[in-house]
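As structure tokens, one chain now follows by itself in the form predicted on its own.
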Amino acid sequence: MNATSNSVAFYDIAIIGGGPVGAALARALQGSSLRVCVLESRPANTASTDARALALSYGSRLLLERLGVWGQLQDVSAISTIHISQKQSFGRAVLRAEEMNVPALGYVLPYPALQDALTASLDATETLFGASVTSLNSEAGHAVVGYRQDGAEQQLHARLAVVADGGKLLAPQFPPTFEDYGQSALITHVTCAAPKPGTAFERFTTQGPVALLPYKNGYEIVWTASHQRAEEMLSWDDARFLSELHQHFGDRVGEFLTAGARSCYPLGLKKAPALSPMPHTLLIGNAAQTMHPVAGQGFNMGLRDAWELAQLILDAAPEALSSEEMIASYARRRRIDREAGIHFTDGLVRLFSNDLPVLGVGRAASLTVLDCLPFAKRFVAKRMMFGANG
């Protein structure tokens, strides 16, 4: 780390935000003569409370071996096969593995342990622990990046500075467009009288789609609601709660048993007015775009954007870290899957969260087709496990 004649610390790369999105462009950065540095809210050697768990795809697999953490992953589950359909429906879609030549079309594992083997692979790199960033703003050649850090004010500077955190600090200087679903997920873990190992089902219903996740003995649920509904299912006891599930997914996993403990949050699509809202600054992951959790696209193509991004700075040279044309460029790679993984996720939540019933024969109609022609499935597997670039 070199230093300002003003004793101010200096960069080349300082990430605000080390969940898994930041860690893992921090990850992919080590091992070069570049100056990275990690700004984490959270306490050194403080564990991630973030209840949910993360539905990987193959392709997110690939690139998390390429960083040399796949390996160090536990409590991994493959999915092998997606079941979707509609309820109340004779329409529905089965995608396997095996029709994609791969071994697995995702996998479903908690976000801590992602993020745990993420920030333990990140030995080489300055991790300011407890760092929370108060501001970001640009000067001549650089950005400036203010932090609280035990109750003191301090201050770096940086040639290019990636917002990690979900967007929440430039926000009020540059508002995302933000459109709420009207929904909120719950998630929790059950098991069930007959799990079907390796099988993911997306059901959608008229109140939002239903997710069982395999994992372990059982599944991950994530299941939208509308905001109020959400909340009552939180104050069901288990009877109440499991009963309901059956009512509402049916009989293709047998009767369920438990359920885990559970939580729910907002659903929205937010999306970032521009990749560098100022000069010497570019947003990824959830700082530029958050989706519905439909089809699991929301991770894994942060993670993208991560990798893609590590790309380019690596090919640069130090000084044109953050010039216009890197900045483009950067602009220009990340287009096309950005726009298309929003329009997918925001298509299929509006398509099938409605009870209305001419859609509902055509909504039954395409699952049907969808399953019948091969080249299709392989179209939107493709999609779900590499984005629009793979």
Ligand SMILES: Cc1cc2nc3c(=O)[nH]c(=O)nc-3n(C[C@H](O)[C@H](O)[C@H](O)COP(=O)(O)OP(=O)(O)OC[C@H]3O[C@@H](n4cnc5c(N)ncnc54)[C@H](O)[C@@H]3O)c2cc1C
Given for the second form:
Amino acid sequence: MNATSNSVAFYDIAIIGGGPVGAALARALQGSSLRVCVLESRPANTASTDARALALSYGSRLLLERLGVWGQLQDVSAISTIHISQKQSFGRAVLRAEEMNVPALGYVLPYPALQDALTASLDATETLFGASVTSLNSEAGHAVVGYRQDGAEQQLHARLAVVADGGKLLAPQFPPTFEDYGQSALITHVTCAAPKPGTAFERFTTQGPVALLPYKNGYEIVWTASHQRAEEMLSWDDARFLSELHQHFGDRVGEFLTAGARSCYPLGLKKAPALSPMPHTLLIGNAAQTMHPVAGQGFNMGLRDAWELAQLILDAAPEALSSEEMIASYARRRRIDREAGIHFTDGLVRLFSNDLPVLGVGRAASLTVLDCLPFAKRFVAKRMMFGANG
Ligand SMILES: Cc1cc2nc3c(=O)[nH]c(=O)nc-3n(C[C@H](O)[C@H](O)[C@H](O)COP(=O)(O)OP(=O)(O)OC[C@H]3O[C@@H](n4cnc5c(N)ncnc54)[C@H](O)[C@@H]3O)c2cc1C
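Okay, that one was the form predicted on its own. Can I see the form predicted in complex with the ligand too?
Once more the chain from above appears, this time first in line as the rest of the complex follows.
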């Protein structure tokens, strides 16, 4: 760390938010000569309590391998097949890893396991835990980050502030475009009578998609429903929950036997108005775009944000870190992948989550066409694994 004349700490890069995306960026910069710090509001040595499971794409595995983190992840379950169907319709499509020439289409693991492995990999990066960022401003030549730690207001300066806080800090100043899908995702772990190891299911219904992600002895469920219905589902006893799930999902994995703790996440599409809303500042991960979890794109996209930004930073001279040229270059490199990811998830939600009869026929037809055309399958699978720049 350096100090400016008035003793305010000065860094090349300040990463606001040490969630999975911010931590991945810090990891990618580790070993460079840059002075990097991560500000994370979670206290030190406390595991994340986030209950969601993440489906990582094969492309994310490759990036995590390059970051030296993949090998540290315990208890990861592979997805070898993805079965996509529409409730009350004949259409379906099946994507298989062997058809795509990859060992797996993706992998499932709990958010905290990924978070812990990334955090543990940051041994050489200055990480300020329990540091809640309260303000971000720009002055000539640097960003000014205000934060509260141990009850005291503090400040640091950085050539470039990267906002990876999930999207709250700058929202009041630079409101994102927001579309409420009117849906929440209920998540839990279930076991069932006839699991299909390695097979993930994405089943579209007119109330929203339900996903079963294979994990250990059962499935991680992401069940989308209206906010009100999801709240009701939280209050059901296990027997009712399991039988309603069976009715909703169908018989492909037999009866559901046990369910773990349930939690709910409201869903919407949020898109920051700009990737650099003010000088010396860039947004990555959910701070830049928060998408519907259908097709499991959010973290995978955020990891590509972090990776591409790290490459630009490592190629730049320190004094050019937040130059107009570099900021424009980052926005250019992320534009196509970001727009494609947003349109892909948004399009899926809109096409498959309504009960217009004319769309019902179109949906069935599109799944059947997808299933019959190898190049269409490869296109979709490649998008899901590597994004639009892959
Ligand atoms: C139900 C559900 C299922 C999902 N499933 C998938 C999936 O299968 N695959 C996938 O790729 N994506 C999935 N996602 C999306 C994925 O969870 C997110 O895209 C990902 O967590 C974004 O990571 P992030 O680091 O950008 O933000 P976050 O995970 O929100 O992390 C932000 C971090 O910043 C910290 N922070 C916040 N504010 C401050 C502050 N003011 N100061 C300091 N620190 C701060 C937080 O403590 C946190 O550690 C899912 C999302 C949901 C809701």
